[in-house]
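In the block that follows, a single chain appears as structure tokens, in the form predicted alone.
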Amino acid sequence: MSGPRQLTVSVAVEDVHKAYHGRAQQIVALESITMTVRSGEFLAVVGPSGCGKSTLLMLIAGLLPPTRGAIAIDGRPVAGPYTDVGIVFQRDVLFEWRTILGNVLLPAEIKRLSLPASRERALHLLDEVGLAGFEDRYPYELSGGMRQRVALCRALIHDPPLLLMDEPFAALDAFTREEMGAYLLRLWHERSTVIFVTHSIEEAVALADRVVVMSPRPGRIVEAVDVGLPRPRGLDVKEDRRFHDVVHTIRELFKARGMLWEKTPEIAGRGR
């Protein structure tokens, strides 16, 4: 079987603003977002709920138009849905009537790729995430973590140069969440440009090359923090002092803007 393509893409977001028009008022989701994602980079985006992180992914994918500003992928303006992309959502969105293999193969069928070659790649991906032997099962027979592994394989089946991930592990327990992060890093190998949205600072630092910190709505970029941890990474990265230093730096950015707060002993004791 031929290996995955080495193709990756860069993403440029220039002064992007997104507003939704409700019945009573305009809701500004994003304001003046400017950032560049380097080709082959793993970029994580963290911020409070409602700050526009998911909206940003939808804009980059061309599934929503910006109210103002421009987005380009490899220098080409995004003017509609960008098709050469893999997307993983918080929910696995598997088709219950298709087998596990059938779910993974769906993008290949839509793109009319070679089914024998795609089937071989699908079986390889499923083996890589510990699901060899489950090809003929159905989603209802799998646990939540197993279903999300299938969703990850489906997103990677066509070797997308861009992978967008919208809190893909948020619904999982802590152990399964760490396990999924390890699977993602194993399959990624810098062969796609990744934009990964999460609420977890620790998850962002463990996975990414850089972490973009966003403000509350309207979402703005507060700062982009270089992680600087060597690759390849495993679960033991969280034992590295440098990991904790970066996590601390990002927490302080949130605290400085009132997005994180800690109870003092006096306050904590009043509720007893």
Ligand SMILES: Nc1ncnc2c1ncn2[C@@H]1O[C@H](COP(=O)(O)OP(=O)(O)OP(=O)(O)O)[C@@H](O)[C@H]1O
Second form
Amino acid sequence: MSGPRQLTVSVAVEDVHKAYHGRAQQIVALESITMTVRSGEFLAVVGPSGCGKSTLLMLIAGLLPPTRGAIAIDGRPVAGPYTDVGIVFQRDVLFEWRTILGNVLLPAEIKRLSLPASRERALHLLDEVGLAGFEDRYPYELSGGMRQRVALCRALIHDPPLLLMDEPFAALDAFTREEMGAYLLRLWHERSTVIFVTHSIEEAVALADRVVVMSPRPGRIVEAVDVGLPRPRGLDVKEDRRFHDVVHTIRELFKARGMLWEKTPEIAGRGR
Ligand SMILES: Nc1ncnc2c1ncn2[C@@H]1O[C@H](COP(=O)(O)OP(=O)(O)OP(=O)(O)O)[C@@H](O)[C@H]1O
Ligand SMILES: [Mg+2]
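Having seen the form predicted alone, the form predicted together with the ligand:
Below: every chain and molecule of the assembly, starting with the one above.
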């Protein structure tokens, strides 16, 4: 395996509240969030739209300050933008005027890492996600799934100890989405701590060690569910009985709080 180091970090979120000041009123996005992500853990966060999942990732990355409470990475308080992090957003946000290789190399350039070594790593990452030979192409020449694979390589180019993913595969079709999960597991190699936000319970269970279930806004943690499936994992994890048991447990948690309806989707969609 290539790459310079094996290093992950822990993340501690302690009684965090976040309120936004809208034009007319204050919107409480998160209320009393306390959680610890172990070093090297793959944590998924699931919850309804608007419950503060993206806000939580922004707070952890130091891109927004909490209204109350504190966040620490490896015991050090997050006081401003945290740079030892890879972030993958819901939309791939590639720079259209840069080549595929140029896009992947961007974080390495910003962090002033050795360019020849970064270039070699970028080509290796692109190869691992099936994009060898595409390095000199431009984003507009790629499909949505290919673009998101480039965004994944870019997030990993500097071998970040922390990877934050905000519904990274939500815009993709079901088949490509499954494929992306497999690519992520292959590239991740248990070399980063991961916080992965998704609307899909199945995706969360297939990928994560633990799934944090959130309530509707103001977002609170309802429960953290251990997945307990062995690694390394592939897509065949979805054929495992334990996979279905954990998915069922999480669905029941949502149902018990009126957050999932089996037969009346028009009610479930209300409030979006
Ligand atoms: N900059 C902002 N100003 C005011 N309100 C905001 C701002 N950003 C988010 N909010 C509000 O805070 C709440 C949480 O938003 P957030 O984007 O974190 O939710 P989310 O769980 O990521 O939702 P989704 O699943 O739809 O992406 C929402 O009610 C949203 O309207
Ligand atoms: Mg969001």
